[in-house]
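The chain below stands alone and is given as structure tokens, in the form predicted on its own.
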Amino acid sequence: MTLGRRRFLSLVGGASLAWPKAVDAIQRELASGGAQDDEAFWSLVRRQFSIPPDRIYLNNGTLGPSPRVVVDAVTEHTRLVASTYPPGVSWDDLKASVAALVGGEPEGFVFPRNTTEAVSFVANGLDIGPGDDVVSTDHEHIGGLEPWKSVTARRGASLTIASLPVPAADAGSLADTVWSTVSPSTRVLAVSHMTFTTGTVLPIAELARRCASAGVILCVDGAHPPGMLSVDLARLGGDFYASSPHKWMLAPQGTGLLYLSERWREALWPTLASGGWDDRSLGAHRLNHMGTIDESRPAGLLAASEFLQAIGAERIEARTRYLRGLLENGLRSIPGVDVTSPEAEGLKGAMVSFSLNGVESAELQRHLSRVASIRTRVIGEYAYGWMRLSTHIYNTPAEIEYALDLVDEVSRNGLSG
């Protein structure tokens, strides 16, 4: 990727592209307002998406619907390449924009396809062998856990699983629970920043401090917080942070993120080796050398990053927490609902998991989809069987209220049809 964002405006005989202008227009319109309950403001945000008005999407934790400006960026980039024009996004632009959104140093970013690939880069790039132990938890997504299973099995290392409390009570006990499984043979601690199962936020900064003192490598599966919460990777600490911008950052599918602390930018072995893989002067960027890639994906990621910054990370976090609060408080008031997400506000973000007595979550999921076109997620992994709902900036209080009414009806009358 060679051309800067500004030059991206004047390709094809002077014809300008829509998405950078659209981001600028959005930023001007969103210059004021934006309190968590400013529905006029958030209605404007909602109009940036193509979600049908009769569809309630509460599954952003799986896949975030991209705003039109992101879809336009991908489409226009693809058309440029098909017209034999060069790619329209520079690595420097992309790194600088993402760093402005989630913190960290621009030179620490690598852009694989998703969290799974990012964690695989780390697991395969470390010198792990017999006698080494990797510690993880029983609330990890397969994308954050299976790479460690594969590497430890292949190289003769061991894998230890910590059991997290449900619901979690406080950050200190969470840190102690995880740390109780760390031993002198522990080489890597691989945990989620926010669990996909219950939306529990782990005390990553504290775990990073303990890992640094003990000489343990910390690899964080951060699939969820970027784009949902205000994140500063430099302040969090740790060695590696992997994420999936196609979730809360609302970027296209096929966009991932991996942040390497300074000590690993020259030291991590590449999983994919292309030209320059052994040029240590390139730092982390040598891991971006993956052969020919679909560069419309990074174009979309850049547009998504700028779109979120036009709104503001603090605004976004306040809104998503507000909506989740409406949802969670409503669920806790429904007879028969057992909320498995933590109660302490500092331990959660914009996801809430629950079960309904006497009703299988998969059956409830089908009911909500059938009667109201509501998209949800069932946590079938580990046989937990909870339903998970996610709230993001395109959701409305009216949608939350409708979903709650339907769950309440099922709790009182059971499933029909």
Ligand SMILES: Cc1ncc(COP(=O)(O)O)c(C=O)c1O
Given for the second form:
Amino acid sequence: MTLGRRRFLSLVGGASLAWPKAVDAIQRELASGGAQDDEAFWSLVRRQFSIPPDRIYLNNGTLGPSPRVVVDAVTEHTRLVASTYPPGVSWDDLKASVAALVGGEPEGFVFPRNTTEAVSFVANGLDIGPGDDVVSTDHEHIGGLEPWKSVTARRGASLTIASLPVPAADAGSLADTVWSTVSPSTRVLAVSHMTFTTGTVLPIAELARRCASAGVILCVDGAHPPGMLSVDLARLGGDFYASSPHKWMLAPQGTGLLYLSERWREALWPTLASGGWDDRSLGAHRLNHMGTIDESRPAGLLAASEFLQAIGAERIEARTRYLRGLLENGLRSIPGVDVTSPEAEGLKGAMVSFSLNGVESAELQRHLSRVASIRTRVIGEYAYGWMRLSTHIYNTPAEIEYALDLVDEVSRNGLSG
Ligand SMILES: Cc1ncc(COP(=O)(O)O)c(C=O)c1O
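Beyond the form predicted on its own, can we have the form predicted together with the named molecule?
What follows is the whole complex; the chain from before opens it.
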């Protein structure tokens, strides 16, 4: 049992909490095996979820289904509070567990409700003013971009949008493309770690180095990689990293992450100010004082973090990449499919986007949902019109084969059938 879980148990009176024991049982069961194609292992993982067998969920990029241990943690916490017990969650345990999963120093973490809120905390917490420019891209989600639009509009600053290539060829040219829009008036570079449009991984470590030497603040919208790729926030660099653990970390809806590099922990202005906001000795924790919150969410986030660690970040990345590989290779072999995600392995994770010649993605989406209860996402933003499919640890090769067969059939016969 990890230190975090033991402390959590003692904090809330242990005996009434089932989920830490369930995580330990999962860890014991998953102690061996786990190669990317070890189907016996991954079917044990699948059994931890409540996803009906006839439902094919390929939209983790929007929202991750929580495994049962996470739902139990939320429910147990809610029940204890309703019984007038004040269980609470230890911030220290939560920070330690999340840092063990995604890297970074525990004291750098703040827990807002989602990426949108986290990026808003950054945009509103900096002293941006007239003459300052914020650089972003034409592949940002509204949650990562609109906070910057609103702050630059309100404060008389400007916003410059870099146009990213589709598909992207390599990390060096991507870094150069983004950097070509940076000027002496650039105060902030606000970009995704992985774009929601094509699942392209941006070269964040390289951009962080360039930002540091040019005195530009780097704010990364990391809604996707944590829980999908093995991430090390300390090595990645940059000033701020925002994420939504209710996506790939499989945490309950409404659990966000914001990581602040050391220099901002005492310096970022709070957007929500409560007691202690001006006590610099609290560091980033000043920003965790947000009034009364639903503490079942951090309880669920802790359970999700422990669950993922019971499986292991490297195993998870290998499996999600393996499944994406089956999906991507299959799509590339279907006549009329144009894959908009990059080919270079280093630029991609577990999301693939594509279009099918002559078929509207929204029509294809409806078809897949109607005939096989397959959940997908259409990237309607910026009028791109691509279909996006995500693969996570609960998906199976058989599900992917089935989805591919259906796309192949539509490519040959259209949607009339
Ligand atoms: C890249 C990216 N950033 C931000 C968001 C917004 O996330 P949230 O709604 O959790 O704030 C999303 C949601 O899909 C996203 O894909």
